[in-house]
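One chain comes next, on its own, written out as structure tokens in the form predicted on its own.
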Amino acid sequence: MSAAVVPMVRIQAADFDVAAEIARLTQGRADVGAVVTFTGLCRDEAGTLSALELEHYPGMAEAEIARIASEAIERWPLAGITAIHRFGRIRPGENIVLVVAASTHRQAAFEAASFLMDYLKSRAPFWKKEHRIDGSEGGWVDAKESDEIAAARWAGR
């Protein structure tokens, strides 16, 4: 099945619509039996954050991305993957990224989604600077070691 899958992969500024794009992956196919999806929104935790800007190197972004997806489509036996991430001045409630995997069983379609969404949050080439309700520029934020973690679970399997 995995063969003639090719990643969907969007780096954008507007936001999207997730029943859009379980649709793409399974509208007049027979052979789903699972899709699994996962959208990451801006949260403010310590009720201070009005945006997050994220900044990304056009084409790279898109590309890594792409190579990492199709590893996923070589590790499970995918009907679809799609990988959209927004870039540009998100504030907090909305999208930020979505992953979607389509396969004929459940377990490859968790799997795979969990892996790409461990290598967005710990590899993928964004950056995150915060802005504050008070005007203030709360700087850069730092790469997580928990979603290090998370991604090393993957590189022996």
The other form holds:
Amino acid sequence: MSAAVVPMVRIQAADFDVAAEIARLTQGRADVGAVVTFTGLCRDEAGTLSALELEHYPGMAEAEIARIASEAIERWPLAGITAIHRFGRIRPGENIVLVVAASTHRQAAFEAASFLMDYLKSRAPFWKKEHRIDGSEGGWVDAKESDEIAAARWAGR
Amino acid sequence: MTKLIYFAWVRERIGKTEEDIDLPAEVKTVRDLLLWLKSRGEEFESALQHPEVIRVAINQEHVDHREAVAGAREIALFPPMTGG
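Can you give me the structure for the form predicted together with the partner chain, which would complement the form predicted on its own we have just seen?
Below, the chain from earlier opens the complete complex, with every other chain and molecule after it.
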């Protein structure tokens, strides 16, 4: 596996193409045996959400996700790792975030993708605000303690 | 001059996105900064009424409230993050 794996991190308003992002990590090489993707979508369980508005800290959002992805590269033998996070107005059913981890074997790919998501949730500077179907502002989404706990479980490993 | 940047409900309550400011000499740490800002008016009081929940980044890296602010070009204040 190549020593110099550089994470691909993109912060963008536009949607992403999962198949294209997988191909980017696997094309032209035969040493990748496992690709894990995670896609996070905007959901509306109550039927009241018109859209989420995602605010971010330009510059730091890229830098922080790249720091987390670089740590994943140090921890697991990865062939490549990609993280794409969208900002702006996102409607229920649309994509918000994509993580793609490629490795020789599945365990490294699964764990690296999970690690990146857990840390991204509690450390990447993004904030969600709800807009409701009735036109009212639903307010800012509260951070979940369970996300902090999910990130903390990697600390002693 | 230090650039202060605010995000999400911190930005909304303060009523501005960013400002350039000369920090007083007695502001040595992030905690000092939060307490000093809180005294700058109603908007700041409202945004920073629970300073312990505010997350802070200096030069685009997370820091805790004991961190020194000396030499910071850019200090960002924001609520706990909810991305992903």
